[in-house]
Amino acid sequence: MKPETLFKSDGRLERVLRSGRFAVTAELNPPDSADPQEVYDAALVLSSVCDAINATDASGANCHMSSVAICALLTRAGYAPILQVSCRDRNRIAIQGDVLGAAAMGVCNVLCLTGDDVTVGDQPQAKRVFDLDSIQLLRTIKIMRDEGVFLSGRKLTVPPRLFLGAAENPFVPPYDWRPLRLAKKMEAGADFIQTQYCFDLPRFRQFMAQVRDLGLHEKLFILVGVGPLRSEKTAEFMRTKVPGVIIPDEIVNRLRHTPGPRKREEGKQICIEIIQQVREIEGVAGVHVMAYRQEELVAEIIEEAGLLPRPLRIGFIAPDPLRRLRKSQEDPPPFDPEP
């Protein structure tokens, strides 16, 4: 994708992607705790190895510390978060308010998700909301950003400057429909995409060929989801219990035939090999590393995959919210090829 002179956010992730560098994002898994230090400890490990940190929003329909709260802590410490917003739990009134609040705190990136159904979580009796879906949510925030109004038409005094993302899963049928849905998300406002875990490389290559045929790789940035597997038991659990995760038999068998003490290392090596292979696929702009409660392992993977050094640590570069207010009516800064 060619860099643009007008930026949609003040954030590091957009600058890195528009510069043409291979971007790295990672998930910070929220604690079941009210202690902010647990968030800071996890973020510190990730800060020198990735360009932005995802704050997950009750993923798997399980309750944890909220994504907005995690973003508040991360921006306070100077990190670059990606606010995940799920439509499952809040209506459009609450979501629009959260988006404004997050932007006021210095959040520059939002990932728009429909959300897993409550039946897959540990509180299946919870009521679903689903006032919007992910595509409607993208349109909602794009309208707030680009037109400066709420969905009601009421005017915003200062629109949020946000880089908008969405999720995509190339690995579940109908396969031919997946690139078309990606196009709908792009048209709705998606600037970047983070995919579900990629373990099936042949299927992903076919998906990317379809994406290139539609020219979508020139209109939005695609980050491939990757992650380590601790053992064949972990792989079996993920492919049977986690919605949308497809793990081929050959990967499970590779772990099964690895001696017990070496399984963790083998799982890490599989992840590194996948990163190195997807990096060579035309149209891939980066990777999104997911490793539940294993932030140290994420750092090892990124280093051993040859993705270091990053151009700049993500600490201490979050935009000043007061500066954002002062400069909100001015032109965005010119494109800087050296973020």
Contents of the next structure:
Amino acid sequence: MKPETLFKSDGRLERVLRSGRFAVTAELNPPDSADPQEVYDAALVLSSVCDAINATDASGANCHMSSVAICALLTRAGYAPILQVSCRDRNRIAIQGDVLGAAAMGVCNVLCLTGDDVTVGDQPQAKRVFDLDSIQLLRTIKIMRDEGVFLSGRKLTVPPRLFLGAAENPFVPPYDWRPLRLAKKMEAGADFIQTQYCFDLPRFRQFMAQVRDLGLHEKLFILVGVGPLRSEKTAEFMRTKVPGVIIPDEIVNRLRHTPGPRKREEGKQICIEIIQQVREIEGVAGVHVMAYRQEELVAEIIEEAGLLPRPLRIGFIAPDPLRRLRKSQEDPPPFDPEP
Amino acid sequence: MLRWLQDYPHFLEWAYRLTHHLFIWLDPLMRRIGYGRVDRWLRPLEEAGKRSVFDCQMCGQCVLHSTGMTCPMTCPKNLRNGPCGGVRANGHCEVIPEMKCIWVAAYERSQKMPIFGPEMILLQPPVNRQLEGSSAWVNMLTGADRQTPLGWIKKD
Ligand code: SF4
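Hand over the structure of the form predicted together with its partner chain; the form predicted alone is what we had up.
Shown next: the complete complex, the earlier chain at its head.
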């Protein structure tokens, strides 16, 4: 990766990536609560093991605390969030306003998503918006950043400084087109990519080979999505209910043949193995760790995969004035978010 | 009805080209009549034709030829730049499990389209929702379908 003279954001994630270090991002699961403490509890665990924390935008179309609000809480406490923006719930007017506001609060990274459809969530009766698609959204924010104007052409007095991300799912059809679509995202303005959960390594290797042929790995930072499976039931749930998640039978069987109490360990082990293997692949710039409401487990995985210490000094993290002591960690809730 | 025609994208590609030239040739006449009036006459005709072949949604800014002769507005998420990440392993749609993802179909068709197939990589600008329901043919002649938000054209 050629160093650029000018950074696009003031964030730690961009600096870690551009310095050539292996980056780690993690997902914060938004609470169903009006208590900011729940956000801080999770952020406290994650912040010491990752370079940026993803604030999800009603992922899976399930309603939670909004991503803008989580970013507000996190930036105010000195953490470095990635604002996820999905096209499902808001039109171009709302989105541009949110992005501007987020930048004003100190958000340095934005991840542009299409968004899971309303039908998979807890309120399938809702109206879907999809005014923009993820690529138009990327370009829109790039225009705001680089040209200093809204989509309408109206001028911004101070443009936002943002590191732009996009998602990609190499594991679903049309396989041959996925790398070309990645090129399109780059053209639209993506600086980094976070992929869907990677369990199917052969497919991912093939995808990366195509990406390297197109030379995209030199212009984009690719972070591979990984995460632990708690049991074969979780795996079954994820591959049938969560859109776009592909889990090969071998992994499900491996969990099935592990005795009950050891399943959590085994799931963690699988995740660590995947991290170690994707690290070897040329063009992979980092990992993005996701686990539904199990921040402690994410921290263990990152530690045991040998990704610590994170270069804390690279971006100064202000001490958190709002931080209270973490409540004793109870057993993580089961993955199934349905009642 | 005429959906089977979509399995012959190369033929449709030619048909598109033909209509395109035809309309450009007819343009002076239409201008004389007035685009507004032409739009009223043409709209039902266009709708009947394109709906039966492409399940056209009358967005008023047709990009069919750049999207593998597959109407992107039939995607439940209205995506105009390629598939979402929710496509099922069998190539079916995340939202409507019985339907093949229209982008999987579009990609396959574009491979059989020597003229416009390569246009699949073009970046499609945001949809102008004001044109919804009007004739894309007339909008092509007036140039309304190519008008992007002012900020969009600033760069490249
Ligand atoms: S799976 Fe295909 S058709 Fe369905 S919403 Fe996604 S892109 Fe559209």
